[in-house]
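Next up: a single chain in structure tokens, the form predicted on its own.
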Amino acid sequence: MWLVIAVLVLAIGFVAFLEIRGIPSYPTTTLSLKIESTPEKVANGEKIAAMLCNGCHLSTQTNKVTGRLMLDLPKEFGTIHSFNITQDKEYGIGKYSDAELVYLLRTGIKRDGSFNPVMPKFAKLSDYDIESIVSYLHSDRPEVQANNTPNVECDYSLLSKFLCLVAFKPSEYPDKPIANPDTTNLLAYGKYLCVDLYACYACHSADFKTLDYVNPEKSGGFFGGGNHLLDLEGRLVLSANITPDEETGIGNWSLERFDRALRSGLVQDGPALRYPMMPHARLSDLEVKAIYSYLKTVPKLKNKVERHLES
């Protein structure tokens, strides 16, 4: 009986520790960095944001990246709101220097040391792509102009707080420059797009809780699908298996069939793709070919995923 009481006390103590600790903060690092913005970088950053950042931060109420309630995240992580990333100096990123934004994008650590556990970390993104995102955020594009919509604090669940102990941690800041990928090497370029830039594996692996952001290939069910996502009405959507398994993945898909699904959302002999998977119309022919080529090389996983909505 005393053993049971001791275990119970320890469990209660651990839960209390997680609640009190909450989402941890981390030391910040002062970088010596100033980005030279160019029209080419702004255009590249706008494209990346349209396919990546805007899905979380763009508000239909303001038509700016003022943040929103993340209805598509699993409820087990809590009630999560994305933040205002307009140029507003009080609620947005108006006070962030180039270096502070780069550090946030690469590590997930804000200028005050607070940590965002659910935001993707871009530790392996090329310097040019990182500089492009920052150039875009500091540009004259209408959606990033200052808007004083206040942020809504996230109500993280106990599970999220626990995962911050074991999995959801800042990424290491790169210790050397990162060059652009070699676009003539389709496999390397495709891996860069799928893993480092757009992080397709995060949704298309088995579960957010078993993702390995440091070594993505070690994530549970890497690209095998079945991850529980939500549409904007809170209905369950299972991510697709996009490994080259012939029976349950895309092993038998031609490049043309893959292209149609990825850029138009149209799936052969099935319903069209639906939120949170949106058509990526801005991908170039080369990018689609590279993504397709890389996915054909990932380990096959036999995992049949039913393509239907559940309440």
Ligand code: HEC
Second form
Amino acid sequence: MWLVIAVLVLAIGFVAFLEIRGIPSYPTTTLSLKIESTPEKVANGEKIAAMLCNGCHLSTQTNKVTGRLMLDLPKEFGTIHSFNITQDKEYGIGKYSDAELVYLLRTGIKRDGSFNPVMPKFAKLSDYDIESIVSYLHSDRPEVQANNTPNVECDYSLLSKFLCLVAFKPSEYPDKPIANPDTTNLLAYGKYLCVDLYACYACHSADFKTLDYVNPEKSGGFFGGGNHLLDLEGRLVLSANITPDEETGIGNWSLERFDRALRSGLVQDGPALRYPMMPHARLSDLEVKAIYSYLKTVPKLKNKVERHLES
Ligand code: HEC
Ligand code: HEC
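Any chance you could show the form predicted in complex with this ligand after that form predicted on its own?
Zooming out: every chain and molecule, the one shown earlier first.
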């Protein structure tokens, strides 16, 4: 009896602790850096953002990156809104310095020190790619121009707060410059694209809850699919197994078949791939080939994913 009460008191204490602690804060950056923008960087950043950032940040109401309600994130994480990342000084990211933006993208720590548990952390991205993203955010492209849509604060669930205590942590800021990947080494380049840049593993591993942004290969069910994702109407769509398992993954897929799925969203004998799998039409032939080559080398996982669920 006393034991039950003691356990209960501890449990209530722990919940209260999580509620009060909330989403943690960390020291802010003291970096100083100034990014030299070039037309090449802006174009590269635009391509990266189209595949990586705008899916979460673009609003169909404003046609700008003013943020939106993320109906497509599992509700167990809370009610989450992405923020206004237009150049607006008041409502957007106009107050962020270059260094603060780079620090947030690499570590997940925002300008005010609070942690962003939702976004992938880009600790291993090349300096050139990181600078390209920032140059794009500061460019004259229409979707990043200032807009005064206010942010809606995120209402994180207890589970999210708990995960921030045990699993979701900032990534280390790199201690030396990071060069662009060697594009003649297909495997290394493919890994860079799938893991460090486009974060394919975040959706294609078993579950957001067991992702390891710091050591991606340690994420539960790495590339084995089955993660519970939602489309924009909140219907369940499971991610596909894209390990080289012949039976349940893409082990038997030719490069052409893979290319069609990845860039056009078209699959053999089946309906087109559904949101949130976007056609990655901007990938170059070389990028597709590198991604394909790398995925052929990840550990095979036998995991049959039900594709078309009734909901
Ligand atoms: C999975 C969805 C998702 C992706 C992908 C994503 N973001 Fe975010 N982002 C969010 C959410 C949700 C927030 C608001 C929560 C927070 O900041 O704590 C946010 C916040 C931000 C902020 C902070 C704004 C502020 O006012 O402090 C910046 C800057 C940002 N994102 C930039 C980017 C860039 C650049 C990319 C692409 C490299 C990106 N995001 C990709 C979901 C996403
Ligand atoms: C936002 C989550 C998300 C991201 C990011 C993502 N995928 Fe997907 N992917 C999915 C979902 C969900 C499906 C299944 C769609 C369906 O069943 O209609 C899928 C399907 C696929 C398929 C088809 C597999 C099959 O068996 O039909 C391939 C190939 C694929 N993704 C490769 C990739 C690659 C490579 C990347 C990174 C460049 C990537 N995906 C990024 C969610 C994502």
